[in-house]
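Below, in structure tokens: the form predicted alone, a single chain.
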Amino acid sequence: MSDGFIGVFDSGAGGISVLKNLVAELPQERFLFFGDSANAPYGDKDPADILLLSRRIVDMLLEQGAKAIVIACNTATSAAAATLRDEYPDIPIVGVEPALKPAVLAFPRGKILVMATAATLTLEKFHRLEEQWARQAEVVPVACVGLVELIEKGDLSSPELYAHLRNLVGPYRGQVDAVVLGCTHYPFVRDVIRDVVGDVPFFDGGAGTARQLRTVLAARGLLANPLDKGSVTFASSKDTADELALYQHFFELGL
């Protein structure tokens, strides 16, 4: 199956920030990115609904020939990854999680702001992560309700976006040592967040997910030939030319 493609999915366009890391790490691979924009955001949904949506997407990607799956969504990883791995034991499934560990290791005894969806912060996966690292640093989780919807509009420097971020995290300006971007949408507005919070280091899980995918593929003999020419294809549950153009636009943005 080394000639199959890698299926990558998110609730919308945010997972493209992870996709960019995957392509940089594994340029010889073929990727199909699926954004579930018709059902976005996942961050305010019940975990059972997130699992159902994720399972449908995985089934679709496997039917089309995926050799591995990347859940490029912190919320879906928290709500669905463990169950999906049990249900599809023969398929590598790699998720993403808030990069709290590297932030705490970089700033022991520091104050770490974790920006994420409400669902990510309430699910057990984050609670375990927080419990593990909160002994070494002060962890400040902030549920960024409404931020994904603004990013999905595609105007990444709008006055509305700035105002919303000032309301969410403006009070932490000058008060934190680092920021963890715990949703794959957030790296696309890193500069806006920096304007609001201040010039501190930012951490997200994209690069770690890419390294983990390489490790898993190599262990299972699923890496493509290094001489192969990789590719990226976009698809969406909101199947319009405008939506696919938005995905392409996000893919071409710097991070």
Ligand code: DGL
Contents of the next structure:
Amino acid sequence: MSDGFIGVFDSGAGGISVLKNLVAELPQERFLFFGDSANAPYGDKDPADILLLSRRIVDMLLEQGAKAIVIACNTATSAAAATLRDEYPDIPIVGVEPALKPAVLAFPRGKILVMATAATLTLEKFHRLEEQWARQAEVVPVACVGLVELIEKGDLSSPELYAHLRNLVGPYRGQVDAVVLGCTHYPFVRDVIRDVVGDVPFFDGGAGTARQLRTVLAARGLLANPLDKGSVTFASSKDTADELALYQHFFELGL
Ligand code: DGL
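What would the structure be for the form predicted in complex with this ligand, given that what you showed me was the form predicted alone?
Shown next: the complete complex, the earlier chain at its head.
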């Protein structure tokens, strides 16, 4: 058993959708969530820059004593997880990936819309995932450029958001069997996406990441005592009271 904390990070507030799953799965753990909102979005950046930003955050979390790291960002997982695991072999590092597998298993031979950042869809990790599942279903990847910026502003339902989403995925209304939210920001606008695309099942990687974290911590004897009282602390590179209040608000939203 261990009394260290779990460091969770994202390019911004989106990873809080994963954090909610982590807390539900492991309520006895202490979590420190760091959002790199000053540098968001990551999804339009060069992979080498995403690696540098991610490494800086991991170093900071480890210096503060993290026992494990959760990369609550599909983009940073794709660009940095493998390298960071090589660099820190003693630290469990759990990432998140687009939930294509459960979507295809639920809709074999179906048509699956995968919404993610441009970086996630361009990097090798997604190509491998697509190769693995595209024989069993039609996979339609859509890079949702500009969407994270709106969500980072706390805009979860404005006319501008609706217009942006209609532009990105409106043409798929009635055309797909399921939607994969391949960016951890998108669960916060799931209802708006559903209004635009239609009432089909949605899949995201949050619950799978939480189960994986439990497995990894258990295997290394790092789970907290089940009687411990867990906690959640927020920090941000955009270190203002308003930003931390926005994170708290996102954490309290029902998803
Ligand atoms: N939330 C992130 C993801 O899951 C990244 C969004 C961004 O910064 O572009 O991909």
